[in-house]
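Listed next as structure tokens is one chain, alone, in the form predicted alone.
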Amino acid sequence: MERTLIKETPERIGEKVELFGWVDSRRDHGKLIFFDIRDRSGIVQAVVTPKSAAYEEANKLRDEWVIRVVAEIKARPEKMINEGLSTGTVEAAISELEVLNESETPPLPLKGDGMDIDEDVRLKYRYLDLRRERLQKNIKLRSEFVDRCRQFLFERDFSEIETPMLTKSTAEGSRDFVVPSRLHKGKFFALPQSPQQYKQLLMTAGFERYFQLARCIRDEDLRADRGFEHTQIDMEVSFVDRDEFMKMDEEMITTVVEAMGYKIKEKPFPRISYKTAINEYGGDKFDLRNEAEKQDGVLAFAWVTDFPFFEKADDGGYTFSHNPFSAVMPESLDDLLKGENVENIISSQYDLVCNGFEVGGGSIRAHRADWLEAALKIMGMDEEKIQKDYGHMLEAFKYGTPPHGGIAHGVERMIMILSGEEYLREVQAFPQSSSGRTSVMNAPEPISDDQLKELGLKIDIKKDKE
């Protein structure tokens, strides 16, 4: 027999069915032992009666057991329907029950929405948390934008094209987690930022319409919208300007929400300069909706354009406001290339916001090595700081790189957006803790001195004074 999903019950009234899936609650009213079964498609009632031979192991059943079973699918009485549930017209009448494994009492209560349960409990027995309905509902609305957004994509030429996760420590904007060398003892990888450096490097590749679901690794401080990982859609593309590659990104975005149901409160996008954010919302990350918008779940997307390439730094000098590899405004190339004027430098930087939160960024790159080089003079890089951090950038420039940009979309800010969540961690399957801990698994931790001694390594660490 095969397996019929929970699910798809309703529209087998009068068929026998074999039904896998966890017993998600019990109950005895007299003889007869009713018990809802859940599987990854929905709940259903199913009921067993003295008679039925299944009926001494259904005596033995607990919450969380898992089982297989045979039943005939009987539409309800009308007024026994249950109009909360999506199969609340059946329920399922069992003949055969097997248990497949059993449960211990789970040590968190997995009814309900969780948001009230210690954050150590929930991440330690993550596997567990995660059979609540809502986060299910999360990790397939993930599953689905991202799908949508491949399929929008490869339907438009692109190539999905994965780049290397072991990389070199380059100034992107946060600290690298770095990852020693065994074979080359004292030197060290770092885990990418972002696969900024790559993707243009395959642009000088000749593959034009590039894009992956990146993983991108930061050791930033911690909040409710920022993780140490990440996924981000990251994309980019040769021979377009500004006006076009936005216009392709806005109209991947408004396909891809709109098919999963959801109202877009203005397109075409409105395009807002950075100087006009900061007079008129103060900030770059602001919200359009009115309050009945935000009740009715709707997104206001908007392009903020037209940010300073540089703003000062601490030590009186000049860093970038986004990142180095981002081209200027035609205007500006002048003031860039002679190091002057460089507060009124503009960037081709573009960002995309929705409802208060920064949903992707993006630029038309730096194509030519003088330009790039240009930049990071007005940085303070001497020579030979360029040639050693970005030298190979500028000598991949020398072959004929196109014009290019892209942008990279940051899946979980989406997707804390679309399903209402306040926290990263809610639409993440194994988020690290607020402290910076993994999920079920105890890291960081320290290793052996066995590995220290292999990778060339001594640890020393400095307590804080009392």
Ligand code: ASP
Contents of the next structure:
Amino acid sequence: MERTLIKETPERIGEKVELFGWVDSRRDHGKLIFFDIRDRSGIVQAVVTPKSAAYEEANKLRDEWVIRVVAEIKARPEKMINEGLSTGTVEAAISELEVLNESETPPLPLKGDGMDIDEDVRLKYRYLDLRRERLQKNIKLRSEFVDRCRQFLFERDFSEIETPMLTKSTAEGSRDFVVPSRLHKGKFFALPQSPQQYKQLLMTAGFERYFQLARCIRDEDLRADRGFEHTQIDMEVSFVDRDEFMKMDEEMITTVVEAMGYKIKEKPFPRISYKTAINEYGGDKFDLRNEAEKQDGVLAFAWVTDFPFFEKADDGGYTFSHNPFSAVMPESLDDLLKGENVENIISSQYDLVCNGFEVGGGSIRAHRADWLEAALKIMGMDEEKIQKDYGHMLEAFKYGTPPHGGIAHGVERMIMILSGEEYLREVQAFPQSSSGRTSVMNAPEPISDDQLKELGLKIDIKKDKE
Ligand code: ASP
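Could you output the structure for the form predicted together with the named molecule, given that the previous block was the form predicted alone?
Let us now look at the entire complex, which starts with that chain.
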């Protein structure tokens, strides 16, 4: 017999089917045993009568046991139909039952949204927490979103290309996570804060249209919408200008979210300059929805453009406001190259905001060595520092790097908006805790003395600080 998925049971009335899944909400009514069977596609009510050969075995069942059953799918009498359930018109009368695995009583309730359960408990038992309907939905929504973006990009001749996880430490706006090297003792890799430089090098390499579901790892102060790890839909395209790129990206977002059934407030997305955003909305992440639109789950996208390239650094000099690899707008190029009028130099950066969150950011890049060098000099770097940190990019730009630009969309932020969740951890399968520890497994943790020796490392913190 071939497995039937639970969602298909309403079309199988009168047939004997084989179902696999978990016992959900067992309840007894007199001699009748009722429970729901849950698989990845849904739940269906099962009933076992005292006449059934499975009765004795069914009597032992507890919630979350894993079972295989053979059952006849029966139409429920009119007044027993459960409108709130997609399989509410049927029930499965079980004639055969096999227990595939038992389960202890779960240490946390799996019904309900789980919001009032202690975070540490939810994350320690994340594999159970994830059985919760809300989280199943969120994780699948994420998968669908990513799948649709992929389809869109493949249809437009993009190649999906992976870039290294062990890479070089560069200032990209956040703190690095570093990995000690065994072969080169005393030296460190950094985990990528983003694939920014590699994706630009792929443009030098002639791929023209790149994307990646990129894991970005940043040692940041944790917040509701920020973790150490997040995923970006990371894209880069050659031979585009700012408007062409924004238009294509907007088409992707529009196509994907509309296909998923969401309504967009305004198309094309309004474009708002950074200055206007600050003056009119008091910030560059604003919410354009009215109350009714908030209730209806409408998505209000907008582009923010024309950011100043540089901002004042704490040391009195300048730093980049978004991305040191961005190009400036053509009208600012002269100022950039001369290092003049620095505060009025406008970046080609474009940010995408939606319902008060930043859900994407990108720019047209400096594809010429003199452009990048000029920006780095304004930020106070001397020749030696520039060569040490950015020399590989300047070198690559000598060999026919095409003009290019791209963007990265934060997947978690998008899914938080689409699902109405307020916390990043509700849309990641195995998130970090708010104190920066892993789900399920205990990390970070000390490594053995042997490992330390092999890496040439000595730990110099007082034990009592741990
Ligand atoms: N690399 C940038 C970031 O991670 C995004 C981009 O400009 O493509 O924020």
